[in-house]
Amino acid sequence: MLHTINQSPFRGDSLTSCIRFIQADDPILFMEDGIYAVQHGNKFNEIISNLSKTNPIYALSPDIKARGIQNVLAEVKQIDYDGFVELVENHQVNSWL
């Protein structure tokens, strides 16, 4: 299953619900104001770190572009609107709103 996180982890518990519930090798989708969770350097920068060890980590590039973003994680794969296009047509979407 794909979880899709769009909020801000400073804003609210989307994070904190879907890593509740994620399984292993469930690859989870930072965007649109999620992807302050990825940018390097906050305090979420450990949790992400101990996901990528068992889930794959992506974040929508454009959306990092769009905030400004010039630092992310090491573990966390920037992908553009194909890609997401391929995650969603490979994974049943979980989105955390």
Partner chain sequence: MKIGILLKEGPYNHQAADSAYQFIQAARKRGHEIESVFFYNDGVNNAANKAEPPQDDRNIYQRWSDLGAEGVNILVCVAAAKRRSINEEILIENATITGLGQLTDIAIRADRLVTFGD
The other form holds:
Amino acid sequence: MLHTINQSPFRGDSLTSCIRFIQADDPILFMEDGIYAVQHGNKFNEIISNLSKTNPIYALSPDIKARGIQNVLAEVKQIDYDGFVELVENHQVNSWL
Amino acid sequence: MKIGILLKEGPYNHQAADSAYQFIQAARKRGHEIESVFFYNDGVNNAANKAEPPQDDRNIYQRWSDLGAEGVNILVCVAAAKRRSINEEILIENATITGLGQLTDIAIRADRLVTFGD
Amino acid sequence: MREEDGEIIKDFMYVMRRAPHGTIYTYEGLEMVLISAAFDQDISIAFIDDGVYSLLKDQDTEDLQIKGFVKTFKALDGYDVEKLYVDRQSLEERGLSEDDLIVDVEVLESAEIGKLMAKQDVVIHN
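Having seen the form predicted on its own, could you give me the form predicted together with its partner chain?
Up next: the whole complex, starting with the chain shown before.
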């Protein structure tokens, strides 16, 4: 199951809740304001790094670009909408609104 | 693959309508069928035809109308619409007001349901 | 997903993760659940985070002139929506227990709800 997170981790609990329920190997996609979770140097780095040991982590590149985020964590794979669709081809979707 | 889209936020106020649209375009490019786009909650505001967004910005209403013209079902929940003054008289072209049951029907028929919201 | 008499039956999980009344999401989400119950699908609701507040006893919206919907949660049984899962951690973080809730639910660990979630064909957050 693909989990998408579109909320800034500084504003809400989507990320921390998602992590509590997610199964190993399930991919996570950060999009919209969720992108701010994967910027290098912020307080969520350790959470994301630990998560990356069990789950593939993606971030939507047009949303990264729109927000001027240059230093995305190395553990995070950047994909465009084509990549988003590819993930949906392979997984049911759980959007953490 | 048949993909259904659920959109739960209104246009401009939240990025959800833009994200849904970009996803739909990419999915169609990859050969998928967008079974339907279903507007719920404030998402029904995407179907109002009286809006006049600035000309130098995207027209989200027109996008949905164009998708509808290309054969994608653009569906508006009647119960949510009535709460928000959306009715047949101000409906964008190529959209349909329908019952909430349609959403369940889409979820059953489609291979995937992708939700966009707040 | 399975087939019975040629009809597709999918596993639907509705996730309630927001507090009631402050926004309309829970109310309209509940309408979605009730409508979908008529389709004979395998439906469950997961109450997570602030979603557990939806089930508190003694909610009374009369003074606000907001139509209450707590009674509707009590009526879910009549719609054959019987799988109500509540996240134990969400309850405990809020100083609540099962006794504070208006309906019979299954209080589960997050990991157990996570496993159920992973089996779903459709997950909709409200």
